[in-house]
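A lone chain, given as structure tokens: the form predicted on its own.
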Amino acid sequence: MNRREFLGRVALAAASLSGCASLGTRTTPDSPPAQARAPRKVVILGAGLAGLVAAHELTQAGHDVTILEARARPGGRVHTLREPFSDGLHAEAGALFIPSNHQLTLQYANFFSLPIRPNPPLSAPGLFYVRGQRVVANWGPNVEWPFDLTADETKLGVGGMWEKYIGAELEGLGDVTAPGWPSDPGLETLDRMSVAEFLRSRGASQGAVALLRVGFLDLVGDGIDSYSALLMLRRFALRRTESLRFSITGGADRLPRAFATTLAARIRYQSPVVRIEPGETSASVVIGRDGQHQRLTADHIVCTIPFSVLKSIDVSPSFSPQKARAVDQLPYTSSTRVYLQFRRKAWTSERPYVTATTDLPMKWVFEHTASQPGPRGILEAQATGVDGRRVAQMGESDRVQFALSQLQRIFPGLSGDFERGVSKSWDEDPWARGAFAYFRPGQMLSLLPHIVRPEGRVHFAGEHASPWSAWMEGALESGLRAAREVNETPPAAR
């Protein structure tokens, strides 16, 4: 893509923005609850996008809503870091972009009027650190990697590879956003292989697997062969109409805090659930606050904490052993990120770099302040898998030095710009306890219709209930289906 084209797109992506219907006239699936006929009490639980955009929605039907959120802040896993950064630069702790096919993040902050702005595209050229060499490459033929691949995947390249060996299964997926997918029995084959095995079954060289892990696919769960090749497909199927990515200008906190200005009076913080008790006409809900404990019952329960916290919760009576094994064996990918700010941006001085992928610990670099004004810049280095929890272990101060050190080989000399550093693990956070979900091979089939079932009156969202998982736009989504549900569901009788 050159840059003529780039900006094209971009004209038609913020053309086709500003035509966005207004959320309470659109009749997509994704359409927001229609005004209650019988108002509900509702208590959700968690003030992350998915319950936000299900109270927003809720409340604008006519239901009164309560939400109670165990942080201090809105946005769960949506959270930008502004210290302790120099002359106003931020950068993301968590969510960050969103891909042009992700209509209700694109919508919500039309809604919202939070300006976006766009990445570089994703063809543009990248920077590769493998095998202890420096690679700048696109995804075309004829790269010198530092990998035994066959004369064939050599003259496919990179981006020839993803169609060979990826591309091709896509279309044997079915709709990957029904609801009940999948219900092919043919794809429990998918579902039982591991990326890793997947890939070698397609006839991938091991040096093509090895070149092919490189970034985008290690950064699920332990790699390549920790998880679900349906898992893999799945991601792969819903960016296929994906052409660019954008950001919220300011920091993609804007959105959940845009939610919560016009939620304020509903959202209780520092409020977090010690046990849940549903029920087939109410539930309830004990929250422990100022050293005390809370029951609130409500008609209705929407429940967006992720389920590697809600393990840990009282449930009584229990959910259906469906749910409860759900609950309990969905695995979190373990990420932990370090942000490093220098005086001055050197690595432009080749080319500007602002991503880079490698094969050490450190598997994936990011520059947050390509867009943001002034001679300093931030680079992010991220851990994730068994590298994640490795840096995890360490004291920040040595997770800023671990950082420092894998980037200075990447870009020799960078140390004498650094200034200071900031770290997030994402498994130390009591309220995420993982930075995504995830499905290890043979999970996939088995876990996923007991994840979004409703029991009783408790509703569940949150990215981990939602084909877009790991993304701002699955938390919309499975946030606007639980309202639906609520909304939709027959009031209990008196």
Ligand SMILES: Cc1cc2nc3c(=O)[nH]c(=O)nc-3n(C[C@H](O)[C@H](O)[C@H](O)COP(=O)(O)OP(=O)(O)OC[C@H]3O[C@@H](n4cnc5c(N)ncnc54)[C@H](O)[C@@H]3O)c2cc1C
The other form holds:
Amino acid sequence: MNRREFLGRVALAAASLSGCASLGTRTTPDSPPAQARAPRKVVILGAGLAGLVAAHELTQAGHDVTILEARARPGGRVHTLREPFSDGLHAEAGALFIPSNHQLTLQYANFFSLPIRPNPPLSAPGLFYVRGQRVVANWGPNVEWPFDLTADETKLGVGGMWEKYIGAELEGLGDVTAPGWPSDPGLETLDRMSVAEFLRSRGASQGAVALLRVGFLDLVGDGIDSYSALLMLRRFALRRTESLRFSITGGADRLPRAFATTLAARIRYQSPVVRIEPGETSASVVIGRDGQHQRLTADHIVCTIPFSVLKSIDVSPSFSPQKARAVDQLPYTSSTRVYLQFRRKAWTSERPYVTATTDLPMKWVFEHTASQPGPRGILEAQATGVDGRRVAQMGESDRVQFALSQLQRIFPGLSGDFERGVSKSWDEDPWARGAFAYFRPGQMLSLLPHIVRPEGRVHFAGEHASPWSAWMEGALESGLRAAREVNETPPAAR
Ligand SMILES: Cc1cc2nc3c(=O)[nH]c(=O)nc-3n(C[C@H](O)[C@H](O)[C@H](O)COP(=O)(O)OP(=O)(O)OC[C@H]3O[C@@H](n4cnc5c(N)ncnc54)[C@H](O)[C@@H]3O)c2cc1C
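May I ask for the structure of the form predicted together with the ligand now, the form predicted on its own having been displayed?
What follows is the whole complex; the chain from before opens it.
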């Protein structure tokens, strides 16, 4: 994509956003719950985006809402780091990008008047560090990759290979956002395959599999041997209409904070839920704080706690066996991100911004400060899967030194400008226990139907309970869906 096309896409995306604003400047996005016929008492577990949007819409609909949040802040996995950086710089520990087809995220950012800015498109020429070599390349044809590709694959380039091996399969998936998807039993074969098996079965050479996994397919779970090909295909299907990626200027946490400001009186921070008591006409939760326990009973509970945390919470009477299995078995991707501050952005002499994709343990390098003022810059190096867990086992200063040594291989001479670093392991976070949910081969068909289904008066939301899993869009979509479920459930007979 050249600069003209890039600016054209920015203009188009801006026009579609201002179009939504013109419906009435501060509209709420599509399909909020209708005004409550009978106001209910609703307790929401978690003040991440799923819990916040559910609380926002249920409050608007006239319900009596309380949010219980274990942390001292809102936002959960949307978390902007401002310490220990200089000059007011910041970096994202969690969510960063908003793809242009994530309508709910863009519309809520617009609703709260948060400025957004476009990021360089993913298809722009990027820096790869693979097999010990630096390659500056785009996804186009005839790139000299240090991989053993067939003549046809070299001619196709990365983009062409995506189309050939993956794009061709998407038509047969149906609407991946439809409730109850995947209902077609024919998709079971794809679910049982790992991504690596799928690529090989579609004729990809060993070299092509090795190239396609770098920095992208390997960022989920423990890499391409570990997760369902059907999950990978769903992720691609949802990217079909994406043209650009945006970020919220000033930090992604401005979105959850905006929700939390409007809901301030309803959020109870530092209130970890230790027990859930589902019921058919009401449900209760117990908060454990400073050795004290407090029970709250409500007409409905909306649980947005990640299953990785929920599986250690006492549930009595227990969930159905299918739900309990889904909670217990749903795996989460390990991610350890290390942020390094440099006194100057030496890399700008070569490239205006940095995104590097590598086959090193730190698989992805990204500059968080490309549009932040001042001479200093922050580069992030991210390790996921097995490497993410290995880096997480190191002490804080070893993590920083390790990330610096990896960056030094990609950008020789960089370490002379290094000032300080900090890291975030999502596995270690007691209220996340992982970065985002994924499915091992065979799990999509067996677990997916049971993730969303309510258990009596307990409803479920969160990125894990949405087709847009691993995105803010998934949190918002599932939170709205759970809010509608609450609103549409007939009141219990008293
Ligand atoms: C490394 C990383 C990179 C990402 N990149 C992007 C990106 O670029 N773009 C994008 O759109 N998305 C991205 N995401 C995904 C996005 O951040 C999540 O999908 C979304 O924020 C999840 O929201 P949620 O409400 O479902 O869960 P959470 O944000 O996890 O909210 C759940 C809340 O429940 C609370 N909680 C947990 N246990 C308890 C308990 N016992 N009692 C009370 N409260 C509890 C937690 O503290 C938390 O606040 C990324 C995530 C990670 C981790």
